[in-house]
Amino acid sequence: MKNGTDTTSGAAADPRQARRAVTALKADLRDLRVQLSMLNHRVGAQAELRDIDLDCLDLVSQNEPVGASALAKLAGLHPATLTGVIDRLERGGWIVRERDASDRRAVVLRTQPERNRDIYRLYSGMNGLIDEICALYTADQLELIAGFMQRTTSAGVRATAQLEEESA
């Protein structure tokens, strides 16, 4: 046991202290979500992209080459809505549609590297600040934080799927 925490289970020795810590952490995550949303909105405005277009551009970048139906699923968008997003991204020079090498009938989406440099530039301030914050932690601490973030992201995926199932 270290600092009042059972290191084998991750549970605090004092349940009230643990509840307060979890409540504070959830509030911090909400604050982070709002701040990142505001940052993304500003980046999108400077790049002349709608919020959903910026999100889809990021999803294409992370998953390319990606088909439109796969992107619709990743983005949680109706295919007809996604068609408009893809059209705007293509007109803006952010992505290209290409024939899939394995199935010439299928089309996949790829980002345009020269345009993505514009996005990287807009996020450079935040990336630099994150680098400064990360420099305050050890590699072990960063691995712990990364694990928390990955599990939190997975929880978000599950919660989104549950909401989708409930609305179907």
Contents of the next structure:
Number of protein chains: 2
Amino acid sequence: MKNGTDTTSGAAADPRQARRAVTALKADLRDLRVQLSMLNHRVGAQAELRDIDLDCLDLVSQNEPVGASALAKLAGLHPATLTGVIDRLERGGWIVRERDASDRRAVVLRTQPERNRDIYRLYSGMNGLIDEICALYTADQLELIAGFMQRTTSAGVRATAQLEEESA
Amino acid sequence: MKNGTDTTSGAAADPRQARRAVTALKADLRDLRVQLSMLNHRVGAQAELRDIDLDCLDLVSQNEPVGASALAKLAGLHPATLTGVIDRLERGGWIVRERDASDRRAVVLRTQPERNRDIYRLYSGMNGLIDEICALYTADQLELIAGFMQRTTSAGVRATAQLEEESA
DNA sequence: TCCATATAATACGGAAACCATATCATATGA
DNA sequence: TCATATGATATGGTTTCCGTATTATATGGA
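Let's see the other form, the form predicted together with the DNA, since the form predicted alone is already up.
What follows is the entire complex, opening with the chain shown before.
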């Protein structure tokens, strides 16, 4: 492994190499996105969940406790559609739906940790492979990569919000 | 980035730091996956395509020319479902469906480059933000990150195939 | 060649999901 | 207190999904 984390700034010594690297990385990111969606689809099939249900389940665990309307906004789904998603997730035991004490119209969603271990188990193959990949890198390199992912996620949030308001 | 310690090999100097880094990276990867799915959902909404249609369009452009059954296998979709997906993609002008000259039962799918620029345009916001992020890194670092993504994509292919055969 | 069998894609139809709209319960503020 | 807003769900028409049947073509013997 040649590339390290040793450099101090992002200034490019060779602009041509930099441009090529950026283009290649974007293609790799796109391929990664598609493949992770495919993996997710199979996981969902095993768990008898639609793709969107699994996405919502992820969103709940990232944001719990979360209300239905907040989740609808995060997922970009119509409220009525989200009711159906929640019904399925609740019926399958993946989440619980509670009344909000401070606003009795509202509903609060939480994951069922016990049940969600089943999802984790379906990802265990991928998990092990990622461990093998990570073993090829130093901790510093992994932190560099993770940092890039965090920034890209933030960019995704912003780009999503922008598309959202354009359609509004 | 942080402390410029050894970056000469993949061996971890501090196993504890390495484990923490791997755990954090997995969480970041998961967040990234979800957010990219959300972004994709908005892009699909603008293009009047279902999420799965957009995934299939990506798969076609990655594998074209590709047959319908090959695509069904890649996407993990029932053949009859895929017919519907292809109908929508063709109706929208995203792909063309040709008869295979060497096997007249088969259909060959290709993207319409002209039309697919519309998708590219919907991703332009994200694209620009990624450029900004990449500017923070050296070309060597970007190559390191891209390499990690490639390996992760390969891992995704393997994990997907494994889940596939477990269900069969 | 002829036929049995396999394979690619699509047609069909019932079940499920999606979502615009209406509805009900509750909150908020004039 | 009441008008209005808001959160979630119910309703119903439209679309999608997918198991199965069907059609067209290919392939490998006898």
